[in-house]
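Starting off, we have a lone chain in the form predicted alone, written out as structure tokens.
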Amino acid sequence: MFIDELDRFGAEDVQLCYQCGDCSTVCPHADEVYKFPRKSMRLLQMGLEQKLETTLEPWLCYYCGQCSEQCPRDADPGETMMSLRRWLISRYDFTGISRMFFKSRITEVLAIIAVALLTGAFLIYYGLSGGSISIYDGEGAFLPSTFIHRFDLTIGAILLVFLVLNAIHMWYLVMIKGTPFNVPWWLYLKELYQLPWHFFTQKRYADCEKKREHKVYMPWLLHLGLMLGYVTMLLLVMVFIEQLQAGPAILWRVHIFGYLASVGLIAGTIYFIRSRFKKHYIQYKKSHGTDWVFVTLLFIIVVTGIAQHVFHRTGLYEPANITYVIHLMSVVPWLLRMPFSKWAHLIYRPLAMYFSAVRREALMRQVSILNSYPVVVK
């Protein structure tokens, strides 16, 4: 059964739901158009797999946990919505890789180890064949910045291909297959601002605090810092790696952004690891295997990146090069698994916010047209 399959993605308590509707009542984001989590819970209970793969509701949920706290049956609708997001990632992915990762932690870990070992072997072979491990950059360097730049762009291009193809599949499922009314092309242009707005601010997550008493919602703030830190570091590495790797003098106009990004990554990583142990927010009460793989690999990337930078700036070039290899052995599988893992939220959620705004406008336009027809009374 479909509902049993979702158990592998983390949805364990769906059968307890008896459709009282308390979850949708307490949710700060549910409205007359997008009724969640109740609607998604019902579709799941009914086994309507084809209907669920075209829905946007799971992406409109930021898992503040208020629905799970309110549920009189402990059906944990917030965790179910998280599980549905994992399942939707696997549906958008045409390769089937994400499905294997979400359903088997061992498969994901073995894939990461395999890619890491291949990356390490390739980098060591390249470094020793044309350079010296005692030279960090420039002529005769173990891993010169020009080579790393080409290497990063190649990995980035592979990543981009998977992300774009999966995003197109998401658009087809949601806006073509799952939208039973016409969507004018100009609405896509009208609502285009939604993409950068939700990508860079994730303001909707902050609005999860509306029905609470705190002025600042810490999960949103730390999540935003982690995301912006990651995006900033990714941009620096892909575009400004030669300036970053120059030295050992610090080029402040570039490195200051790297330091700020590192602060966001460190704070976010420590917070999420601590939260999964402390479980002081309900959304951290349960952890899927992929959640631990996510934070563990990110922690290794952050620690090795900082260590490599310190070794380089203090003139310890051999430890710097060795640490750099270990760092890249973590970064490459991290990037290559992004379209098939939790980090895919980075792309799918802003797209979902964008598509939901377009579909809402199209629906309102359709209703307005229908209401304009005269009513004939016999």
Given for the second form:
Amino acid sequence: MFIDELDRFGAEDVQLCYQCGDCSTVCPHADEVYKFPRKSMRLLQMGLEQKLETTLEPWLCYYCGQCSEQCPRDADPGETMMSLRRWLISRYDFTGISRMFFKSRITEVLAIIAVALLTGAFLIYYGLSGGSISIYDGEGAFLPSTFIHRFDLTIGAILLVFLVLNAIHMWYLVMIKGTPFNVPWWLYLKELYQLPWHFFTQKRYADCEKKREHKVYMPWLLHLGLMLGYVTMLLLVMVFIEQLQAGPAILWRVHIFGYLASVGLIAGTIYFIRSRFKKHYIQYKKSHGTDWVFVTLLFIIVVTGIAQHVFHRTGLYEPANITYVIHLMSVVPWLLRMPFSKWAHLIYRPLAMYFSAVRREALMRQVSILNSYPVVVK
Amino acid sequence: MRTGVFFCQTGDNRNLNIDAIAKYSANLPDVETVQILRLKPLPDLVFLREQIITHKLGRIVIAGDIPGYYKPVFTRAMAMAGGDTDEIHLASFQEHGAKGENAMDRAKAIVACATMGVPFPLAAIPGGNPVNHATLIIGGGIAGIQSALEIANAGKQVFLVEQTGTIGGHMAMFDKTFPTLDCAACILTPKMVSVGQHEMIRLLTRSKVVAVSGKPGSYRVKIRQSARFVDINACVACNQCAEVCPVRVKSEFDAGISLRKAIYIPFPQAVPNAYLVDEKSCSYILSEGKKCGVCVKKCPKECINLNEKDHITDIEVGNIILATGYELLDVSPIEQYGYGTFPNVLTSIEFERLTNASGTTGGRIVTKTKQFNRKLNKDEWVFSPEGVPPRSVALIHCVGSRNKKYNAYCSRVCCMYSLKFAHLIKEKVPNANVYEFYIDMRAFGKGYEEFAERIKQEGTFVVRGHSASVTMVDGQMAVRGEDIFNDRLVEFKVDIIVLAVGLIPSPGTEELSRMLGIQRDTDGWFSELDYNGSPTDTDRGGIFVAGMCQAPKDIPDTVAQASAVAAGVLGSLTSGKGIGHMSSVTLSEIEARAKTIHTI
Ligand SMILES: Cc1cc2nc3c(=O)[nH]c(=O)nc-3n(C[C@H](O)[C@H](O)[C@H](O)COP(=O)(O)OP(=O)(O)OC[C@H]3O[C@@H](n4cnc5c(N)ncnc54)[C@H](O)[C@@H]3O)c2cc1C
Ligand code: SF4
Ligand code: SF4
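Could I have the structure of this protein in the form predicted in complex with its partner chain, to go alongside the form predicted alone above?
Next comes the full complex, this chain leading.
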């Protein structure tokens, strides 16, 4: 049954819900058009899979946990929304890989190891055939930066293809299958600003704070730091890799971004790991297996990344090259895993925000069109 | 007959060792096979049929806490195997009270009876002790009153022990009762008066049971009667003492929404109809006679004696009836409704007093007004008859009930009294908007569903959806909720919020259960012997439960149960067989009895 399937994505207590609506009442993001989490709980209980895959509500939830704290039945609506997000990612993904990963951690780990080994083999083969392990950059280098640049771009292109196809699938499910009325094309243009706006501010995440009355909303700040660090790193690696690799002198105008991004990534990761261990917020009470894979990989990436940077700058070229290979061996599976993992929310969330705004506008127009027709009785 | 015993036990039973019981049952005569099934959710039909055929079973015993749940599968298996489906016997641990100290022996006896096809109650009859004809009733609410009158009218002596200054309990606080909207006092007051005047009833108010000894049929009970400080027989309730008393404290009878003096009468129709002094607030008593004492001088009947002492009474009775009722859950931890923060958030019992014609506002439904308290030097919110009526009221169901954080159980009366409140508000403040937030409407009794429908017709907005958020917006409270049937999130501005607070056993329940050796269930209510078969007995012989103290129930059910208890008591007095202690019957006695019945 569908509800049992969702169980494997983490939603274990949906059956307990008796539809009181307390959760929707306290949710800071629920509004007239998008009412959740109660409604999502209901759809789940009724097994309306086809309907659920067209909903945007799971993406509008940022898991502040207030609903789960309030729930009189301990049905954990917050965790259900989280699980629905995992499930939606697997739904948007047309390859079915994501589904496999979410359901079996072993498959995921094996796939990651396989990709890592392939990457490693390829890099070592390439490095040894043209260069020397004791040269880091320039003539005869083990992994010359021009090669790395091309390599990165290839990986980036693969990543992009998956992401774009998945995003189109999402658009189809949400805006075509799930929207029973016409959406004029110019609404897409009008609301386009939503995409960068939500991507870079995570404003809605900050809204959770309003109800909680924290002075500085740490989770939001750290989440923002983590996300900006991640994007900066991605940009540096994809576009500025040649400057980044040059050395051994430190090129401040490029490297400063690298350092800042690292700080953001490390601080964010440590905070979220700590929360998962301490479980002091309700949303960290349960961790899905895939969350841990993500965190471990990220840890390896950060450590080897910093190490190879330090080795390079201090003239230890051989260790620098070796750590660099390990670094890339973890970066590649990590990047390729992104469209199939929870990290795809980086893309889906702003998209969902955008689509939800378009859909809301279209709905309002619909209502006003309906209202503007005179009711002719005879 | 070849018998198979199947244990179907869901979850862990508190103190039953199923393996040991299974071993015991394997040695019973005719038992061919004993199996412990831990199958979820139901045992496998095909497997059962095979078992019946291979062991050539003629009789099946299903043992467990709720064996009835599994009976259909076994019946089908038996039918498929071509056996006699009448030969499926249930050994229900829960129903026959296998709990407490000798749970194991009881469980074994239950299985033994079932394997012989003998109904357990037939075999487990406790031996009779001679019965003292007097009866003790603890708790003078409607339950205690009803039982007392039934027994006393049959000509038997009753001691009615009530801890407060008057009998009547919660029902005396109500204006109208659902679903008939009868006047509560019109039903209750005559009964209270009869109790007060009955020659066979000895009423002990301000009293508590402090010790119990003896055995079924002859319990010796020690009762501590706190000093009343006013002579019941001389007092004429003229109120002159209260007029001069300088002390003001919150009135318990008015659920704290009005003030009373230190010398007071709970309400004008109180029985006994005499004043009393609250030793916890009287200046004279608190200062050990150094201060005040004005009421003593004022009393025209000279019936006040502020130096009176508590006294202890020893009585001997044959039966004891527990009728200690309930109280309301403390709502202050349930912060989301703003009780204690916003002045006009009321508990149900506070509203009940507000709307009562004999209450502090004369039954007018008004919001609180600000008043300066000179003593404390700050503003206070109080009800006054000049208050403004509310423009809108929200009623919120299930506050602390059906909630895993507070009471997991349903309090059973709140849906109905909330509907009653909606009606009373509509009646008294016709243009007020009333919003009723509910999760499930539990209108289960005769005429209740019709009552619920009627309230909807009267224009109350009955919102399917609970609320969990009350905030203050521009000086008015805003209740947020989800209107599930209309698929809307709603926010209503309201002036009064009434919380349907969950009910819990009254505070003395635990102490009494220890004193009398009565079990309590997981929620704290007194356990009956068997919920279906003997809902008023306990497993101590000669001790009965009536009314709310057994489980939440409304007045009709309380009264019915109280009368049933009286029948049980009178039966023990007139049958001549005497009464025994259910738990005093030993396993071998039951076995032996079952065998004789079996062979007949
Ligand atoms: C707000 C509200 C409104 C309600 N409205 C209705 C209605 O309209 N219709 C309806 O049918 N039902 C209604 N009910 C339910 C009704 O109150 C109960 O069914 C009924 O009062 C139960 O009576 P009782 O005698 O069992 O308990 P109680 O009325 O609680 O009486 C118990 C008595 O025992 C005394 N006592 C307690 N402990 C001890 C002790 N240790 N020693 C000595 N004495 C003790 C108490 O002082 C009290 O006098 C309502 C309940 C509430 C909360
Ligand atoms: S609060 Fe809990 S029980 Fe109520 S609707 Fe939400 S999930 Fe269901
Ligand atoms: S009676 Fe109604 S309001 Fe009270 S606990 Fe039960 S369901 Fe909730």
